[in-house]
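To begin, one chain is listed below as structure tokens, in the form predicted alone.
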Amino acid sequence: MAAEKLTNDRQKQASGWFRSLRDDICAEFERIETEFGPSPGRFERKNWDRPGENNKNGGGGEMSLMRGNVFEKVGVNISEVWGTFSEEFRTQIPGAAENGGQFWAAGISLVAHMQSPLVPAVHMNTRMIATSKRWFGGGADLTPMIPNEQDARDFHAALEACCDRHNPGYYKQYKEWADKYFFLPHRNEPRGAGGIFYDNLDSGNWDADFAFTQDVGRTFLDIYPKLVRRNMKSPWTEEQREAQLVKRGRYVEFNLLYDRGTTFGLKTGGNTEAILMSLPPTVKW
């Protein structure tokens, strides 16, 4: 029992965290909106219900979604959900097929789709999965619509500098897995600039790992924002919107061909809204 309180108190730690941080990126969204001129964008909340019998299998979740003047379309999502993995899809979970695959599993996942093509795409999420294990995962990576190498240089140093507070060798790893996994091998290119990206972070000490994945959300809310007010008001031609439009093609085929978060919420019942949320409003090929 004493074991099952633990667990029990430690979700309630990470889901707590992963609200607090929606509610601290939205506001400084918002921030940004008001700094940038009249008419800002507000964020528009939506709660979802997942099915589920007798507290067995259910929970839910919170769109954010804000469409603006700085932000084109962005949207801040939190979930807590529960139940039992199909037969199919728990042998690709890590410790599901040992429980009956039997899972809790809570997150923040953000896209922003910008309306200056001077201002880079992002994402970032962090999230816990339970199972018989426990662990963490998530990253952030930046998609520029038009290259630029100090944004793409400061991101990443703010990353490295969150990743070096806590093991010297979680950058080089999580960097080259973000490489890897940021990547569309039907195109032979690269998704954007980068970031890092991790997954099935158990290092023995929970402590140690929750502490991480809450500096991720952190420098995150740090760095970015301070990339979006550089560029947010510097001119932009129609060639460059252009650019942008075609560029952000090569994110929708990532999200619907190979990203995990897009499956994972999609194979365990979650929100059809939510989970494709973080494709653009306007693209072309």
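Whichever C-alpha set is largest while still superposing within 1.5 Å between the two forms counts as the rigid core. Just so we're clear, the structure is a prediction, and the values are computed from it rather than from any experiment. Residue numbers count along the first chain shown, from 1. First, how it differs from the form predicted together with another copy of the chain.
- Core-superposed comparison between the two forms: the CA of T268 exceeds or equals a 2 Å shift.
Now show me the form predicted together with another copy of the chain, since the one above was the form predicted alone.
Just this one chain is shown here; partners and other molecules are left out.
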């Protein structure tokens, strides 16, 4: 059977959530730009379609990109795609070998690089994937450009409270996963201050797993703007800006050498512009 959109109510719910979260995040980030001063940045929207082969694959995404006065470059992408995995990938994806490789996936992905070296960069991504199994994955992690213990502590506290609302074991497990994942072996250094990372989440209760994934998004939307507003108007030095540009190089190294979504996406014909929206606006080595 050729794969089709296969959307059921739960997939519609998840996809709708990613879209409404995207709307809320973009609106909040634009409010921050407006608060900051004149000529505020605004998001520009661009849609892309996934090239279908013989109607076997479809879907696409919406990229929202803003180059503003607070947000030097922030991309917020949502996507919903479906189709049939190649024979090769079927063995690598849970549940894909059992249904002829059919899949559906939707998610939101965000990376923000800030003008001020005193405001941390941030990444947030959540997604739902369905094959013959279905699960959620995602997370959020903070990358201060100049070490900032208060920001890191508040970010983690918010994620911990979020996790604790759903399962007392989540925070410890997902924080450790982030620490392990967001690490550059060739530099022997972490990408930033960490956060949480989770994948293959299928507790047997879809509603609960969806509620957790929604809460991760809401928690991000609550805590990150606080960190931005806290320091966005503080003056910084040239040395701090230089340190930021060099630190961003580590972000590039991580994304192109190790990040599974980036390397997997680029090597399997994903949308290059959407995938590489995560790269920083200006970098030094």
